[in-house]
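A single chain comes next, written as structure tokens; it is the form predicted alone.
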Amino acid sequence: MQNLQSYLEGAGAGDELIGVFGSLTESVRKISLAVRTADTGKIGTTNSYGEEQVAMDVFSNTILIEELKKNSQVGLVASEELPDEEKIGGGEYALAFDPLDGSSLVDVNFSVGTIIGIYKKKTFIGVKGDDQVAALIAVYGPRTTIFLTVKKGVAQFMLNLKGEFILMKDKIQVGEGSDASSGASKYFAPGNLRACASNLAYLDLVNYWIKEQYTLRYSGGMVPDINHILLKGKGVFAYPGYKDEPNGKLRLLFECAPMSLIMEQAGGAASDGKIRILEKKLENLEQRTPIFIGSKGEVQRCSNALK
């Protein structure tokens, strides 16, 4: 089975792009073993978001930053658990990271995962997510598995016995579903639900989806939902804001700019409602947006109702 250098090698990664995924790999490796044995609970501090850590977060944080600063070509790094962009070297490669998404749900043994964008400057600042070289996610489940993309399609790895990631999956591909004469893809994953008590377009999207039997696919963390839209090739994952938080609460660095990557990559679509999520530039580092996320159809359907 094909592993992960050779598959870059074939996709035209290049030796340096590759080398920055090795350092990838590899924090991935050590995540993966933290998030089954190591401490989940809270150590009293907020990150610069306000939001209380976990050591977990905290944790994750450290593995990323101590194997990035080992390798040469990498220069810049921000993560959500750091106060501002961080110089770390004199490699021209930038990486944004969210080291432990849902990390609260790391002590109900939910899964998990980690979500980097793969830059090439010299600050996050200006940015869109267009201008990203490559994306990956991993998801920590029952197996650790990666998505990443060198926009050249989107695939799946899995971490094996031996330490490797092997391919599972290539030249994914997010579609309409069965009813594609509707756009349905019978999938939803909604996020932030309370926005449905002052946001009555997002209640009747909700209901819409519900009365028309689609399926709910809703665990808590934006990595295993999208992986779920990613391995079953349709459905769609909303994040509206709403009246206290008019633009949601993820962040468009750190999360839904590489996960949109990814998105498109495989042939779906990611929108804020009113424009694509890779087109939004960067004004601040804990810039949030709104997301709608998944087959094609579905955005449209969610930045019709909510427009």
Ligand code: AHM
The other form holds:
Amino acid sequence: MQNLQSYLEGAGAGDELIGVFGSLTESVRKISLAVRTADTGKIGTTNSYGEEQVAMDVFSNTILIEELKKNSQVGLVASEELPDEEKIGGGEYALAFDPLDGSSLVDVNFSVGTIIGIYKKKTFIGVKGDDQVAALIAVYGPRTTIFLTVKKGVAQFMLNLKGEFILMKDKIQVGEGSDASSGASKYFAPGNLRACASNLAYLDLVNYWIKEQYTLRYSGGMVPDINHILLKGKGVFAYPGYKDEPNGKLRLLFECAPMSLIMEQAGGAASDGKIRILEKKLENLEQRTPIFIGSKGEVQRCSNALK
Ligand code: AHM
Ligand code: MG
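Having seen the form predicted alone, can you show the form predicted together with this ligand?
Zooming out: every chain and molecule, the one shown earlier first.
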């Protein structure tokens, strides 16, 4: 069985980037343990977006930053749980992350995840998702798994009982489904259904999926929902804007850009309804964006429907 190190060497990642992945997988091991065992309570603080933080949001953030501080290749970090980007060393790598996406789902024992975009930049302001050199997402479910890309396709690894990441699936592909004419072969994950109250085009799109007998696969966690699309090889996740929040909820830097790099590297697509997510320039760290991500044809259907 192939391990992470030999996969990365085979994919042509240099020693420095392999070292960065080493710090990230060490963090994932520790976060995975924390998710299984730590307190799930709220701690009475809010992040810079006014959202209540749970102990594990803060704990996961601290784990990542402490691990990355030990790595001389890393210079800059930005996190959904920090008010600003922070210089933590002299290295050329810059990492942006959502340490524990879906943290409000831990107490009910749903799957959650970590999302990380890897750049070589001195600041995140002005970057585009296309500037990422690599990305990683971790899924904490019954198993702990990661997807990663060094822009040579996408591979999935599983954390085994010895603490090693073992290759489960290489060359992950997201296509249109084996039977494009049959709704039954298709999956949909319609985020933010509340938007249907003001965004009637979204209501129409959701009705289309229902009438065409798509299969609903929505957990309330972006990471497991997109994990489903990556592993089943088809489907779509949507999180549109609505009247009060035209850009929806999800952040470009911390959530949408790394997810979109992984999805495109798997042959799928990701759009805000007008342009590729990866082409969007970051004006500020908290920037949000609508997102439609998954099979190319389904993402195009969303763009057409929500014009
Ligand atoms: P978080 O970063 O505060 O955890 O929020 C992100 C999560 C995504 O995982 C998920 O797709 C979305 O929020 C669901 O939001 P909601 O249920 O509020 O529509
Ligand atoms: Mg999040």
